[in-house]
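Heads up, the chain below is alone and in the form predicted alone; it's given as structure tokens.
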Amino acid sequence: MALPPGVSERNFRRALDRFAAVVGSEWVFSSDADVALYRDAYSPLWDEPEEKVASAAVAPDSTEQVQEIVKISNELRIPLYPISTGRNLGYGGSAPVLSGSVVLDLKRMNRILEVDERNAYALVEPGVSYFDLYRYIQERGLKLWIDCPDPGWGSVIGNALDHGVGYTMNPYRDHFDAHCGMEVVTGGGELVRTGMGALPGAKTWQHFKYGFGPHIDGMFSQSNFGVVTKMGIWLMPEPEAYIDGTVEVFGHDDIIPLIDHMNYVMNTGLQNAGTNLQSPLRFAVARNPELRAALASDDPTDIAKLNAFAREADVPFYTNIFKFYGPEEVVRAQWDYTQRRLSSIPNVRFREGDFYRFPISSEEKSSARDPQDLGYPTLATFSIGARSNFAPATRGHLGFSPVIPMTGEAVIESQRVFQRVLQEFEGDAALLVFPQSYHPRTLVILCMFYVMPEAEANQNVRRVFKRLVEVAAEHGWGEYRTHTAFMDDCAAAYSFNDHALLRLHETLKDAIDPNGILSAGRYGIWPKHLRDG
């Protein structure tokens, strides 16, 4: 057992006994077998001295119990690490940033407190998963959709607080942007409701985000200032229809007008969803060393070789799937307009995609190319880069995910820059995924790393990851979310004015959680007594 740093075994045992008096002894976990379940299954530090591990876990059933646990922890200086469902695989799972912390496991707080069909929102607790909310809606025949991330077993609250994203319409696919109103237990044990929830008996807590005065909800996302015990989430009214279509272009520089047109239809609202950019050519040349090396080159001769290969092999250099939700006549007109607008790109080719008129059956959803586009949660993502038939030797995966401008020039530059880093560090251990449009006006690049059973391989992954963070910062790109093993590295990259933002975060930490008991080190924010370390 790894004791919390600076805590005596006597005080630690006292804390566990007092936790048991609050939640019941069966909901306090301290045996080696139980604590092992809170290890990060995808940890790039697995079985190394630096691996982040818990000392124990406690699972409350109510907000009141959370408050009591936080108060006890303040008294005895026990560091806590709140998790929702603990399934944030690829980003740290349920393991704490500070080894020895007690995991505050909120999985028992799994109540769906309200779903309003007329105003399209839900009020949930942290243990509610996307599967849970989807089943609740389906069982009652409500004309509402959830927007789900890749793994449907994650927490609705947890994913939103970590700035997770999905695939349907704006604003639902940006999960924190779709939240409305929180209940929070602060580091001192105080209970706060944000937005209109601060008004006793409020009728619009899940309707109006701002309330009165400063809008502080963002302080509780990607932070360690409080424990969110309830949150509102806006749901998507079921559309009448869905249509998508693929645009294929065959030149290296065609990505520039392709994304310019994409920007226009997204920012004017003509396309109200994300898109799916890909580069089939990159996969087609993967086994050709000369052409693969050309991907990292800005030499016109190398670019000409790639363009020639695309033409001769009839392989698109780039593709993009445009998606539309709404009345059938409207979405068909939107797709027609998109084709007319993009027809100015030389040799562009269009392919008709899927069409659905809702409601559809579960069988149709599960057989869809991308079920998440239809608000249907799955676990299919774990067949990619996980412990699966596709990659049987791996322990899992993690991702480097910087944000770049939504321009073709930024895509070309970023792909070259990151491809060079991966080639420098034996890039076969990682897969550079083409940028995706999870948020308006920006693209997110994902570089997927395999987590291996061998420590040496994982050490190389960490070296490459840290180098990518440095190189990205040199080009003005920063991570929007990261694995717990790299939170300090990513926070350090946001260094304007001698890290003024981090210093502000630390000031807030000291005020809201003066004893520093909540999620020490999360997103690079350490309490004052641990900063020097």
Second form
Protein chains: 2
Amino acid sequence: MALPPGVSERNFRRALDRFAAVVGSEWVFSSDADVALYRDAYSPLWDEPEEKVASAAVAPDSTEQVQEIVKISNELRIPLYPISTGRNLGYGGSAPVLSGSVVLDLKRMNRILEVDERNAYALVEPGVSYFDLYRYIQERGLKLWIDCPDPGWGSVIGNALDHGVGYTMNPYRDHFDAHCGMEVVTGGGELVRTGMGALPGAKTWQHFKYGFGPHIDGMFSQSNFGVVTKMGIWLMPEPEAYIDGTVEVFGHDDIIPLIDHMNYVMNTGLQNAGTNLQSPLRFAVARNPELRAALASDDPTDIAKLNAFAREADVPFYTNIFKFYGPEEVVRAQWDYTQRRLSSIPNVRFREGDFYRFPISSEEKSSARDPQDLGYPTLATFSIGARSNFAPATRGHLGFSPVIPMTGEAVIESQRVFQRVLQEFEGDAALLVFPQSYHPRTLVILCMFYVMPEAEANQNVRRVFKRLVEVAAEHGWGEYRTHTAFMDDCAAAYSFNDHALLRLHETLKDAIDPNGILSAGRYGIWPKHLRDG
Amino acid sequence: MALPPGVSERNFRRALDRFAAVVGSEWVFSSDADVALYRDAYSPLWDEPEEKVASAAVAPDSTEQVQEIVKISNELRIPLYPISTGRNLGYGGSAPVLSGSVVLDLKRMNRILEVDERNAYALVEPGVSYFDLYRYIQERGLKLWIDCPDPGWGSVIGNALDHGVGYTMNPYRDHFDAHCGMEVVTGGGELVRTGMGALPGAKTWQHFKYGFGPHIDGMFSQSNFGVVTKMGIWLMPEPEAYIDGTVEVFGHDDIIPLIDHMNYVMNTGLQNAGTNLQSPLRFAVARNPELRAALASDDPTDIAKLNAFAREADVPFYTNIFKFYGPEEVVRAQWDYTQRRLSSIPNVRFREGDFYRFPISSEEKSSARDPQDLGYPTLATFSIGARSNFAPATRGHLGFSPVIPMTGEAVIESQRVFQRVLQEFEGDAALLVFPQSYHPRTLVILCMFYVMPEAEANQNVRRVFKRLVEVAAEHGWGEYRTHTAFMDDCAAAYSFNDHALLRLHETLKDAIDPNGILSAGRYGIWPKHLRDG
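I have the form predicted alone already, so could you send the form predicted in complex with a further copy of the same chain?
After this comes the whole thing, all chains and molecules, with the earlier chain placed first.
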């Protein structure tokens, strides 16, 4: 049996026995086979000594049981790692940051406590998945949409706390921004309700975010200081219609006006969804070494070659899908305006896309390009780097995704910078180096890596990843979210004033979770007793 | 000379001398005449022994000077009360919560550090007012709007930290939600940058809110734990056009479908501005005792009388102005749709309102109904309860504004409940009891009071106010923001789990501001040494 660091076998067994007394022995998992289920299937550390693994897991069924487990863990100094439901693949899965932690698995707390159709919100527990919430709404015929990320098995609470995103419109697609009100068991074991929930019998816990006084909810995102046991989430009333259309641009520098226009339509609320940027040209040149190398070049001759290829092969350098939700006459006017605005880009081309009136039929659902755009959850995303039908076979994928300014110039510069780093390393680790906007006003460059069955390949990926983190920081770009394997590396880049923010996080840690039992090491924040290690 | 509580005259003089050495003696204010300028002109405690008054004030010019002042205050245990610029009338003005505190006046830190037109944001210091930012933008001909609250003299940072609001559209009108990135001097004296600002040389401090790891910005709203010395604010790109229109409904219960439809158009992003609800009927019956009393009644006979009056006098029970920003064809389609949607309310009437194409002329500006709706600051709001031309003459006003559910039923119930409380008290303290939505999804009932020259009248207002807080709490409704005179009363209502949230705030206080020097008592949060007093 693996042990939490610094915990005696005797104390660990006592803890598991006391956990069992709280939740029932069938909900305490300590056999090798059971604990193996909490391994991270996409881990870039897979089967290596550094792989992050749990010692055990415990699955409470209620807030009261969470409080009891936290109390016992404080007494016996057991490190806990809360997870909700779903997989969190690419970000560390259900495995803890600190090997030997006990996973606090909240999947049984899957109650949908309230869905209010008129005010369009839900109050849920952490085990509620997007599928669960979707089905609940459908079964009752409520005219409400969920906003879900790629895999629908994820937790509504877990994804929001992880600063996850979806695909419909503001404010729903920024899942943390769409939350309203929390119930939290702090690391020290206190049960707290935030916002208006601090008022007994509150009628507006899911209406008004800030409550009275300082607004501390954000502190509990990333689960360093407390276990969120209930959370409100704003839902989108079913719109009457949806329309999308694609804009195609053909020049290397056209990304500059394209993003400027995107900023305008997004920041004036005309188009409230995120981007769906693609580069057909990047795929078209993938097997042409000369043109591919030109993508990382700032030599005008190389750029001219790419532009000539785009023109002659009639392959757009960039495309973006603009999506609109609302009454038919409004969304058509919005798409018309968007085309008129973008028509100043030379040789721009527009393609009409999908149009739906809601509710849609099940045939329309199953043929939809991106079901998440229409408010329903799928697992279709797992065709990315798909394992069985993809050569070479991968175990999964991993994203390096620093935030860059939302300008075409930054896209061009960051693509060059990162392509050059990738070229320094042998192998062909990166799937793509590409901009996308999920959070409002925020552009990330996505570098996707394969995670492979072979340790050696993963070691190379880790080296590349760490180098990318350093190079990004030199340019003023930082990660917004990362895999558990790289949390300390990414956190190290946020070093303003001798790491003042990290030190403040540590001050909060010591105050709210004084025995340092929760989520040790998550996002670089370690408890006092492990800080110098 | 007034002294801070628990500070010897000798130490106080030493502190003022050391402050003078940092900022220059002309920026330390301790004469009675100077300190009197920091009194709260709208205080309901005016000239009574309980009036909250400063002992002195100090006005630094830079973050470094703020750090020095905080350091000295920690050494000598001087309570500091940070203010920015403007007046904050109705919420305590520039007077501290704890009498004898030294006001940390940030008005000299009025630099506009950056305005980015393409990405539509500004980075400002706390002394920057809405007028300052507006002028800066106009002088440079930037196509950007500000979103400002009623008085344009307020601080962009101060208003956001106070959970203040404006009048254009989401996300801009919720000023805290529109902030992005902070620089803070904590109570303990640490200089911290939040979000992406924690990365040295960050290029996206004003692009992406959350940064890496937990998102702690909200903790610094209301200024309990730190002094915000820089903040990013998202600005709205100039829209092409604006249209508004008024909806009039005539039945007592029509507020129910009216608010349901408002929820729909607001929550689907069709109409992103707040409400502008009025009740012509309430004003029309103000001098009719029988009908006025009927407003607080749930007797169907009384309601029928009100409905008959509305019908016969052709006076709407409620009106709301719907506002739309965007290209002309889009905003016209949005207003048309809104009318179609609301046409199911019996006898509903629509009135075309204003239409503007931007930029507008200075004639259009000066004739605009609400200049804030069009993105420019004014001081016109000070006609509310205007002092000289109003009988009886008041000194100012004060708002009791609990958050109620955003439904017509809650409006009807809360109006009855609060009217009855007001009728218990002699006098005619309340200006109105009326719903309005400023923050997204949030309805507040506004009870406006006059603040009078006579202490006795103000004592009555305080009694009524405290009773309203209690009655509201019994119904699950709580204040979102309040005058400093009532912070402890309002905070006491947020008592879930033996005041767990307040205790967590206190834990944060002790950790981040260990000597308890900042904003003592603000929003009910007291430092340890004053907690039991």
